[in-house]
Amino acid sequence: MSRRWLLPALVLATMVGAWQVAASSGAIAATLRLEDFLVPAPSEIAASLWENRSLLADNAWVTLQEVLLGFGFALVVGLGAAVVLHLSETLRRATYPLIVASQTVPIIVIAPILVVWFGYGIGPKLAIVALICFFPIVVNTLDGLRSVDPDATKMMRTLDASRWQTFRRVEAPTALPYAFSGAKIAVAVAVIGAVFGEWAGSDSGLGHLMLLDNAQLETARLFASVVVLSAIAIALFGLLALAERRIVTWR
């Protein structure tokens, strides 16, 4: 494990290395030909995370929970989906299209209409969230359905196996590392959703809080906010491969 981790450490060490030069030098700055203090250097970030933590985690909380219930409803709709859609295939044609095409309108053009419909509070950031993390689980798990072995299939159907019997013991096990997939790209994500949500409209959370601090320039507080909003990410796709290995054992 620790070899695993060894090469991408070195690299994102190297990375933040030459990127603390560079600001504290002004070279960045200069470049780009902007104020030094718009170019935050990795030390001013971390500094930033330690003397905002309160009001970090505050709103961290806040950004987490609309990431938890959106991804989460989204997850229960998404296999139902898949599995109703994998059992009828008259349904799966007429509307599988359809679940494609929903992709082609952008979030943050919906992001605003769900505010102005539903308002302010938390309903509008969980229905963006939902819908980001909506097609990559219903996308896989069918995608998982359908790749099962047919001479699986065949042989449960000499055993006289029901259809709920074959999708139990052959259908749900082949699809559930893909299910798996299409959850982990999901909660990557999930947290663009939530933060799309609250540039919408909000009085709180990290994507609230980065608006205010690009208005104000709190340029290195900005940056303590997607670092926040990275680990938030990072962790959650780590849980769901640790739940994937204890759960997918034969995979």
Given for the second form:
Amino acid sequence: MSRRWLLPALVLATMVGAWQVAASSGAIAATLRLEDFLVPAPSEIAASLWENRSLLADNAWVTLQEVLLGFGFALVVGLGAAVVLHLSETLRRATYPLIVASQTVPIIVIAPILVVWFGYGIGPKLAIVALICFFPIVVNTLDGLRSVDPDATKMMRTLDASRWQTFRRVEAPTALPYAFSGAKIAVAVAVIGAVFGEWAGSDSGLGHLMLLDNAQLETARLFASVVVLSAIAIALFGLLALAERRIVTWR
Amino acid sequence: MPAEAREFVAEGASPATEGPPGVAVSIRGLGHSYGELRTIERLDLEAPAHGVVGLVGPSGCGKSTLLELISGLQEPVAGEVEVGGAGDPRGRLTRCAYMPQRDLLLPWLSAIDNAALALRNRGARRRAARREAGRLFERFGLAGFEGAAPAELSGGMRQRVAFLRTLVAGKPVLALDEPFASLDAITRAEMQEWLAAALRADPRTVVLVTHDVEEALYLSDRVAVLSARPARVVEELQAPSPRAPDRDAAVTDPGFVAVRERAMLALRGGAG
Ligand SMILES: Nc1ncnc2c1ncn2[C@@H]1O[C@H](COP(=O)(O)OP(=O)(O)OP(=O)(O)O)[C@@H](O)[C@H]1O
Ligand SMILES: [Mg+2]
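Now that the form predicted on its own has been shown, please provide the structure of the form predicted in complex with its partner chain.
Then the entire complex follows, led off by the chain already shown.
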């Protein structure tokens, strides 16, 4: 493990340690005037992770599918939309302000409507995840495409490039790091979207499990779900960062 | 047969690309503007086939714009630009290769793939394109740098690759925009000799923009001094010893110095 991880790891360990001490001594519960079992220590969460591993894994798989499918769909459509908006000035003028304005719509709160329309299945979750992933992907990719140096485009024209060749050899590589930034933001919010989707109505998934835990005051397992959700988000983000380093070698 | 062409036969070098035919550039009464901003007005300029015309002028006077007009990347609002008899932008584009002011090497491509861009755009397979561009790398002192990333190259090397990329396009006319502006004085002198040798071996019609009067007079057959915006030609000067093999001797010759002084004077007058 490289040195640059050392300090953050120390900070994290210190925080978890402090939490452990504060929670197991009953200090947090006393301050907040709560029952002790409502404030699980990290060690109890770890124990719960282990005891409920197959339950957590089953539900994590459901949520992961929602995240991956929703994100994948948004990636394909988002990249495509960015290219179309880049190529057509008219379309960009007509729709870009609307796309930006649409961000003021709290997409997550329309989840219940989607559940009414599409039922408890995976459909509404995919829709939510895809909708919130779409924006960062489109906006960042379009920014990247538009950041191309006009002189480079001119140079390509005198080097006999077709529109497509200019896109493939200059515009797409220029936009690639931007697209990765967008995708990394998207994958982080995708997990949030999936959980909200499940809260609106579902019979499986980590979000669904959290609702049950909440009702049954299973606080340790509730936190265990949060840990798993974070791990999923971090892992996906890490995979994208890794792919970016492999592909965008010139930065 | 033009003078330079005879010279390269005499030197026994083989032409780099299958030597494009000589093509003349002819500009008459040219006018151009960006909206309200008048950049060029009633400008006349002739570059004969395989001739090199240098353009010097105050900064912002419209030199790059003029090169873009010649290359078919812009359209005049008045007058005409003809390249090899073609006045339409399409025809000019197919006859001109434009080397922009900054090298604009694509960082995701190796040096050789940057140089081979035009061949790839015309549908050559990667191997064939590399082979053809590779021949030029050897002839022009870049052997061994084929696989280098642009970021690994020195300023001079980058300009060489950028120039080869322009040359490889095989166009009869080269529009070069301040090709050596970013280089230090010593590298720049080296690059001028290098370009002079390249043009002796592979003659093209060249329109060369530079802000360095000495560079213009050394590399060109004729130098046009432009006025401040809107640009016109205020003076045309014949170069005493275009692309002489011994650059140091050529530029310190009293005849050369006298012409240079005249050009400087015209430049100041035009700018004033
Ligand atoms: N695309 C454009 N739209 C509007 N104005 C432009 C555009 N390109 C250049 N100009 C302006 O037109 C004028 C001429 O520009 P141009 O780049 O041709 O000058 P130049 O002689 O090449 O300058 P420099 O010596 O800085 O390279 C400048 O005032 C510039 O700001
Ligand atoms: Mg310029």
